[in-house]
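So this first bit is one chain, no partners, the form predicted on its own, shown in structure tokens.
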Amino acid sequence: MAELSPFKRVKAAAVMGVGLGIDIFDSQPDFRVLIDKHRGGFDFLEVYSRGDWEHTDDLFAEIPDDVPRTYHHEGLDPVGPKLCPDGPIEGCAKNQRLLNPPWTVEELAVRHIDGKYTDFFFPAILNKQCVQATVANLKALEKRIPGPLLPENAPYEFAVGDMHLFDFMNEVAHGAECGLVLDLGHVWSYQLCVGKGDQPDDRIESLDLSRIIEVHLAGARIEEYEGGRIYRDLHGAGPIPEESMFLLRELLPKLPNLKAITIEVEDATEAAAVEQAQQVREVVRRLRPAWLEGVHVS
């Protein structure tokens, strides 16, 4: 019997529900306080470790086994022209084994140049050559790490290439036989780049929504400059933009394989993090209540 594709593996996973994306190294919010004092405010944690695999063992061990988790890696640079070095791959595999998540999120971006970390996402170049390189990298990574990868659309401050972002994502998902994470703020960041900032859902019908396994939301700010606007992620340090909430309301009934909604809350207080989760949960209760009933049911 042939091994299941990455997409079929995540499609068969349990519904995770509404969760909080935390940085394991942050003191605010402190994941321990969230678990001890606010456990009823979230269904799971998405654990981000800044691509670090050398200092995670003791911290990961502090997450109780009964707290469901997904993992957000960084450093595999899947849209680069060639496969990343062995270190990030081995580190991702190690952290996956420690956390045992149903999948791992990785941005469709490059974060390292000649092995040096850059404090900026270089998002995918939107052309066929980048599609081919990304598919090849994802297929190679699939053979090296234990759990399936979910590529996520990265934030854009400028878009380069002759393809639309949604066409690029479709070709990557089908070429690599994988699911996708759709970051709604990052969708809006791209729309701002291509002059559709007032239409966050422009061409959304062209995206293969059956491939969306997880949705991300986060606080953000918009910076005005001569000739346009730029989206800046703030995560927990700001409110979720209405444009992102609009996209959530528009898409929620149309995602047949949705397993998780993650609010990225780095830099929020614990109370503010839970408040944002409640804001999102109320939208889900109103538009798709049956989905919440399936949380953690295989």
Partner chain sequence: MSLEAQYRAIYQLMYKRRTRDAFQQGKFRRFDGLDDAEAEQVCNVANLRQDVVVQLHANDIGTNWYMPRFPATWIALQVALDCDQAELTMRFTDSAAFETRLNDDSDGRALAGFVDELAARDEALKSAGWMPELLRYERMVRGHWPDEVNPRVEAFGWDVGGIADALLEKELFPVDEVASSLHLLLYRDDAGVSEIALSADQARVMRKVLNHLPVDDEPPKIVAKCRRVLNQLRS
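Switching from the form predicted on its own: structure of the form predicted together with the partner chain?
Only a single chain is listed, so you will not see partners or other molecules.
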């Protein structure tokens, strides 16, 4: 397995189905309640640890072995000018060992600039330099982290650089030989930055859709100002925008290697979380029913 590229490894993974992205430290939704009371509402959990990779052992141990999981790390800063410090790398490897996920998600963003923590994910600067740095970082990380990484397009509130997001993602995926997570809300956030907010799927055909292994959906809020609109991630604290659902409907039949759809539900009640999963599942049942065969929820 070790000689296979990250993309080939994730491509060979089983379909996970429709899952919920939860923060392991949140009391709402409480992953234990989701597992105990709502197990029929999701196929897997995507486990996020808020950048705190040190205090996860006991909580991870509370996830029963029969609950499939993926892992969402934070802190590798793959689009940064150089490789991140050892701590986040070792933390990621440790948490992979604890969770044994088929892959690990990491934002195409930095959370530190000059070592200073920022209040949000600074998304990738969209230019060739950043592509080169990102590919180099991902390749270096591959050597140190046992499980494959899946980079995710981060949310954009303003975009810096002369490349289109989809070109950037293609070059990263091909350069680092990896798959991708496509966050549909984040796609729309980018379109809002470049004046294409009314066409969430603008230029989507230029994206190498065969690289998309996982799709993310989440609640969001839109800030309007006199010059445009700004997408703000709310995750479970808001409804999934229609534009994200539109993208899901558009893309679902076109993603040959799709393995997982995750609804990020941090801050949602447990009931609201599974309701959003049900909303997405209905779209999948209608447009791609065979994809759900064999996953947990019938």
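Under this definition, the rigid core comprises the largest set of C-alpha atoms superposing within 1.5 Å between the forms. Positions refer to the first chain, counted from 1. These numbers were taken from a predicted model, which means no experiment stands behind them.
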_With both forms fitted on the core, check whether the Cα of residue 160 differs by 2 Å or more between these two forms._
no
*After the core is overlaid between these two forms, has the C-alpha of residue 228 moved by 2 angstroms or more?*
no
_Once the core is aligned, does residue 85 move its Cα by at least 2 Å between these two forms?_
no
*Following alignment on the rigid core, what Cα displacement (Å) is computed for residue 115 between these two forms?*
3.2
